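Presented below, as structure tokens, is a lone chain in the form predicted on its own.
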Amino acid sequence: MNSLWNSCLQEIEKKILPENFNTWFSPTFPSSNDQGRLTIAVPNRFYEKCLTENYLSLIQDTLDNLSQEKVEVRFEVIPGGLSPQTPPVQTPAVAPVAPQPAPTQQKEPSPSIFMQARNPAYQTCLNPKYKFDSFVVGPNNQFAQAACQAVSSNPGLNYNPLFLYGAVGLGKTHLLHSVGNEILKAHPDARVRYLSAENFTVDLIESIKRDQMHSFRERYRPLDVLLVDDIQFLGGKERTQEEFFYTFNSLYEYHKQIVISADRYPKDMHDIEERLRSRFESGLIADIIPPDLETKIAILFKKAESHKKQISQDVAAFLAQNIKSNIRELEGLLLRVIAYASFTKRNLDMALAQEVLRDFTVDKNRNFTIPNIMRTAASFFNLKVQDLKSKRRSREISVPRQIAMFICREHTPASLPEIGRQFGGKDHTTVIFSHKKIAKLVKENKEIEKTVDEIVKIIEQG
């Protein structure tokens, strides 16, 4: 058992940075080996969490190769130290980086904002799977992706801060990680940290409880790049907003790169202090909107390829047409179909996709019929359905009619002529004009975007 683990450690040491190996693997040892299950002792829950999230696959693959058989790995916490010969281990201030090859030679740093000696332990919490080359670009996210690449090329110089906003599951987190990974690729010693606003809040609370605010500030203010997800979570948390405000200012004054994401435009975050909102608006703001059908199909092909699977055009189109906006949900359902095909040893065809996703597609979209959309839109604007079908062109009628046509085009498989026919015999060109107009307004006008979202939610809820 000890021999197997020591051999495993020797292999892992060759594949990761020395600082990370000493921090995360030196205090470990095997505590038991029972019928193919190897239990590794660790000092505390923090080690267990970080080893599981960042190194478990590396440990698993290494052990499997060494033993020539499948070895199940689990961790056991032994508080206060691992053995009489091992002193108690202090929890590191920052989490580990994902595994990366140890450098073979020292390189001269290129001219940039990174001018001091660096501590690799600051390269934290980035998912190595999230990179620009795995991000599918479409009309819905092209501007945001280009802005992120520009930031990665010249951090602290182009677009600082960069503020990304959009609904849940559209790729904001992917882009944040891509920025961090790209910067580390060019500047391996850069101090980069990704975290959610919720984790920032938890870290602050724990630091206040333990009277360790100096250590807290030392974890953030020396950074070169700070990537913060879901900043709207700070809403209503006055002390957290105050500390983030001073952290933001400290980094900004020294030209350190800040990238932030949220689910709404800064002006719409009414429970965030004005001084913070003004900081967010001082840089570049880029939005991400739901993808069109072609982009969703491209995402599905890319995701299937990453799992070494192939899907047909009709299966991809079926998934894309039934999942209207959330890319994360789209990917999750694709994985469900792939897993089901693998478990049942069946072909990944349309029949299988329809069978597996019956409860996720039919029920979810059963309310999106043209008559129901018209009734809901008319009720929302205090109108009658007959008003939407009429030829009246006053603004109080034409805008609700255009919004209803837009939703019909986005959420039903009906053809343009069919939509026009049910709206009182309108020409298909009227439907095209309405769709283009509202699609443009959704991107430019927050009130229109909110109105469309609210109507869609009412329809989904029945």
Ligand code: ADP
The other form holds:
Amino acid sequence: MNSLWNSCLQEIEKKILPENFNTWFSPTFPSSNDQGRLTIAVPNRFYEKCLTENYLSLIQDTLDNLSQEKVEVRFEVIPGGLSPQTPPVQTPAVAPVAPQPAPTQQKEPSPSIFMQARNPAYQTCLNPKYKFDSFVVGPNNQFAQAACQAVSSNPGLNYNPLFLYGAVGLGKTHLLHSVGNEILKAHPDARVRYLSAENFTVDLIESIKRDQMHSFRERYRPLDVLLVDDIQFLGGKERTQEEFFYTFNSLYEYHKQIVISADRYPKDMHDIEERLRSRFESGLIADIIPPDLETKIAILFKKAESHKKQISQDVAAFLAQNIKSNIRELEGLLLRVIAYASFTKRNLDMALAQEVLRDFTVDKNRNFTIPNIMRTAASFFNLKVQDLKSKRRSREISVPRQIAMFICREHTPASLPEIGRQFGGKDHTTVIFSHKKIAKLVKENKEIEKTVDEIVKIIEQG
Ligand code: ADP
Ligand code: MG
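For comparison with the form predicted on its own, would you give the structure of this protein in the form predicted together with this ligand?
Expanding to the full complex; the earlier chain stays at the top.
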């Protein structure tokens, strides 16, 4: 039994990185071999999980090559296990006591939430670029930024969960990563994980498909800090919401810090179940609103500095005035200006900024033609362009048609009769009516506002 496992280890050692071998295989030993079933002792459940997920097929293949008969391998947790330095023992009827504590075992909520040792297999998914240092504080985000800093200094204590909300491009993701990076700076062993609600959903679906729900839960429940971006993505996904609810509760119970971002206030997330919404509301809620001109200018200076470029006050003000609120867009424009100056070997001055902005606006508007708006809107609502052009008045068709007309009116220079003509010969009064109706709905109904924004974004991106 021992020699089989030892030979297996020798083979595996040749195939994987030494640090991985030392971490994952050194503390293992065979505990029994019954009728072709080889049981390998591992120090804790985390080893069992990692070996199963990452190395089981390698182990199985190696054993198949070494042995004449079919050997089926399984793992057994023997707490304490063996330290990497300890040579395998002959008959480990009683598990030897490890000279060092085994990593990642936690049963009781510990006084500090960072008692667990660093887990080598584990990914934080943090972007090191997004830190508090590079985040410009203005009146629009001051409260959210302060809340994030408070949470970073005392994770899990006062503001749990912290819920950030605001429109796209206003710095939510930046702040979420900043929290993670800041906590890791002070507690390098903390288990911090950033992910989007979309990734959570994908992970869940994959785990269900592969019948690996156990390991799915094991991936989230031992975390110290969970940062979940764009939680509105869970809207309408009941199974994912249910699983997120359990994940949330199990972390919350152990005072693990949870930070969530969304594009709107919890109460306005109508397709998220009530029990989750009320969890979100139970902590601290902080909003981020669009930046004022001064903040936008300050952000431009900071970003230029990070690219080791200088821009003048008037260029910064000019760029900031021309981008309404989305900071991602503002950053994109600045990058264009910098790139353009460098390609053309020209000074980064007002004349250059004006030229670049002109192209930028043209680029953005290039896709807004009536046929393209109709095509995009139709496919968004799972309809045919012909439906939008038809005279059918059922709600499923008339609302998408009105939305498409609204976008045409807002985003193209076409006249009312021209829009009506392209929508299957409708009267210009129909276009006026549609525009008015949707303009009102967009103000009153967040769902409609979001739908319109999404369609516009799809068109912009081509
Ligand atoms: P959101 O997640 O809210 O859509 P992001 O966090 O992705 O927005 O921000 C978009 C871009 O704008 C990022 O590159 C981010 O670094 C930058 N940004 C947003 N707010 C600020 C800020 N206050 N200071 C510096 N950069 C910012
Ligand atoms: Mg984001």
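Each form is matched to the other, and the largest set of C-alpha atoms that superpose within 1.5 Å is called the rigid core. Residue numbers count along the first chain shown, from 1. This structure is a prediction, so every number in the text was calculated from the model and none was measured.
Enquirer: Superpose the two forms on their rigid core, then report whether the C-alpha of K384 is displaced by 2 angstroms or more between these two forms.
Expert: It does shift by 2 Å or more.
Enquirer: With the core lined up, does the C-alpha of E72 move 2 Å or more between these two forms?
Expert: Where the cores coincide, E72 still shows a C-alpha shift between these two forms that is 2 Å or more.
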